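The form predicted alone is given below as one chain in structure tokens.
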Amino acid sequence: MLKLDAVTVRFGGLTALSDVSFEIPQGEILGLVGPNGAGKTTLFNSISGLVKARGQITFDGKNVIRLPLHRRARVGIGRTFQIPQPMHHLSVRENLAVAQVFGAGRYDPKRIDEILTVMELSHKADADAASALALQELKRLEIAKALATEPKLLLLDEVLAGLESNAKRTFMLKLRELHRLFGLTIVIVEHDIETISELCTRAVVLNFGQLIADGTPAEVFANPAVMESYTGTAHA
């Protein structure tokens, strides 16, 4: 479904991503991990079109690297942001409507109602999205907005950050449900090794903008280079 070939991003003299290449088949749940500053969010921004990158990003057989943000959304690339970004002065339902028109190019209230139900936000549908939602609800809204764009590929940027263990487990169950209900391919950025090991079938590790490991979570987290990237010391 998605293929990255030598994806490189530079900000002035800083190389944020350097020749990153890997593939994601349809239906996979992939964990994208690495220490702070490794390039994970930059990679999401490259895939979704928020930053310009060199190389090739092929989605469903088409190189999309030159497509603008809204065109990538309309071919099926959806994403969330690490910090929830509800649209102020709009209700929860209106947030989804704006996202749907932007990403899917149409307004389908039935689909929005379905997403509100799945994300357990129906009771807050007419509430102000920026002021009436608790943290977990804001995170569910962030995912709901991404779902409203009707993605085939869903990029989740630390949607579990800040949640305690029981809430994380509940969210993982919800992500599995979304994967099944909507036939999604999911890439999730997450620092918690246990979460990645339980949720994902595969993990890719970045460090200093370079891909340093790719394999099952067990293989990746036993890799000495990965251990060193997190601890700063080689594993004995």
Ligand SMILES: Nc1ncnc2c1ncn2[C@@H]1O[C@H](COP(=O)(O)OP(=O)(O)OP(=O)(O)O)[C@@H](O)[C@H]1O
The other form holds:
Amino acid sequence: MLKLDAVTVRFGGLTALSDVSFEIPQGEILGLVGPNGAGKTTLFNSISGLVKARGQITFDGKNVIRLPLHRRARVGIGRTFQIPQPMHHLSVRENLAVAQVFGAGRYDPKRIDEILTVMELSHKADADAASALALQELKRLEIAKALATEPKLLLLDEVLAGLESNAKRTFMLKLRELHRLFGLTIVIVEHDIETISELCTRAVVLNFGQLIADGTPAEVFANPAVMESYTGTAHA
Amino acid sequence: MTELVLQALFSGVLIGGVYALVALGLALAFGAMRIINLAHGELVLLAAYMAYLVESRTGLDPYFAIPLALIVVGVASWILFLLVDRIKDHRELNSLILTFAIGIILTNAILLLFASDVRTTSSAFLQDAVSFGDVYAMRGELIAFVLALVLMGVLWWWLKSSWYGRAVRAVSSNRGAAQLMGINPTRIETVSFLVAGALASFAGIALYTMSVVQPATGHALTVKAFIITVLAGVGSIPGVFLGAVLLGLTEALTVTFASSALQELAGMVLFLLVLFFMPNGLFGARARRG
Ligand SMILES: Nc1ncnc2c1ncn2[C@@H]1O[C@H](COP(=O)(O)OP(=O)(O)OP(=O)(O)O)[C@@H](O)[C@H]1O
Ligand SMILES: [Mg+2]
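Could you please show the structure of the form predicted in complex with this ligand, as a counterpart to the form predicted alone just displayed?
Whole complex next, starting from this chain.
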């Protein structure tokens, strides 16, 4: 469903992504791992259109690399930000409604209620999105907004960070539920090896902008090069 | 004495409605595109002269100029948008220079076409005095004020309840996030400019019916809109309305008790006082958003 072919991103002299190629089949939950600054968020940015990339990004059989942001959202690429980006001065429900109308091209309040329920935001539906929500609620809103655009592919950037282990477990179940309920393909950035191993069927590893491993979580985390890149940053 | 005060207060409130329309147009374009349109007052002026044109050529009431003003100002807004949209680098700063220049061009075009004379409506109907006890208003002032209130209501409803209005708020609040929700920001910016142009059209005609206009009025209106925006922040329609009424009152009291020559200066003094004593605007930090 998504195919990256020699995707390269440079910021001035810094090569944030260098010839990254891999493919994600429909329905997969893929873990994207790597140390801080490895280029994970940059990869999401290039897929969703926030940064200009070279190479090819094929989504559903079409090269989307020249499509502007909003068109990529409309063809079914949804994402969340590491730091939540609510649209303030809009209520939680309006955030979702706008996302649905402009992203999915239809208005279906029932579906919005469903998303609110799944993401446990119903009680804050009419609150102002930016000022009335706690950080974890903002993170759930981030996912809810992406879901409202009715994506086929969902890119999740460190949505589990900052949760203690019980909450993390609950949230993983939630992600599984979303995956099944909405028929999604998911790529998730996450530092915690256990989480990746439990949630994902496959993991790819970035280091200094290069793809250094691709396989099942067990294979990837048994790879010495991966563990070496990891030890500097991710003892957690 | 009290009658003079009451009369000044009343006139100040009435002109405040039109000032609010001018300021809301400026705020709308600013919210969506993050640029300050220094030619906004000239768009209002353009509409006022369309009213003059229709009235002087056909003898019709100035409000019959609404369709013409909407078309002319709409086209002007759209061209303005296209020009601003072409600026790729340092848009905030370069757009100031660009729109300032466009304002000068419009002022001079109007000067060329309509001469520098002061113009106002000659409609007896609009200039008729209506009395409320001890205070008077021209019928034109009352109509303009009611029109302003209605338009503010429509704008409020549009921003709150229509999909485009919500998208305008979304783009104003978080452009990147809005784009990822499938919103085409260029489309929304165009819509904002056109709505701002429509507000300017009504404001210009209303101004012509209740006050006097001349080519220099455009620039003065931009300054007023700017003062109101700083007073009120760009967050809320009622806030802008209150800021506009306050400016109207200040001007009217100055004209009544000092001199009409000091009218523009009074607004600037108010502006400086508020900046100095209430740097977050009249309504505190909360209202200054967007
Ligand atoms: N807009 C930008 N301009 C310049 N450099 C950037 C930009 N965005 C990212 N970078 C740089 O690109 C590199 C990759 O950053 P990126 O945010 O993709 O890493 P990451 O893997 O998501 O890290 P983290 O785990 O900290 O989120 C870093 O060196 C970063 O400083
Ligand atoms: Mg990151």
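Model, not experiment: these values are computed from the prediction. Residue numbers count along the first chain shown, from 1. C-alpha atoms forming the largest set that superposes within 1.5 Å between two forms make up the rigid core.
Gly162 is not among the residues whose C-alpha shifts by 2 Å or more between the two forms once the rigid core is aligned; its shift stays under 2 Å. Positional change of Asp126 between the two forms stays under 2 Å at the C-alpha, relative to the superposed core. After superposing on the rigid core, the C-alpha of Asp108 is displaced by 2.5 Å between the two forms.
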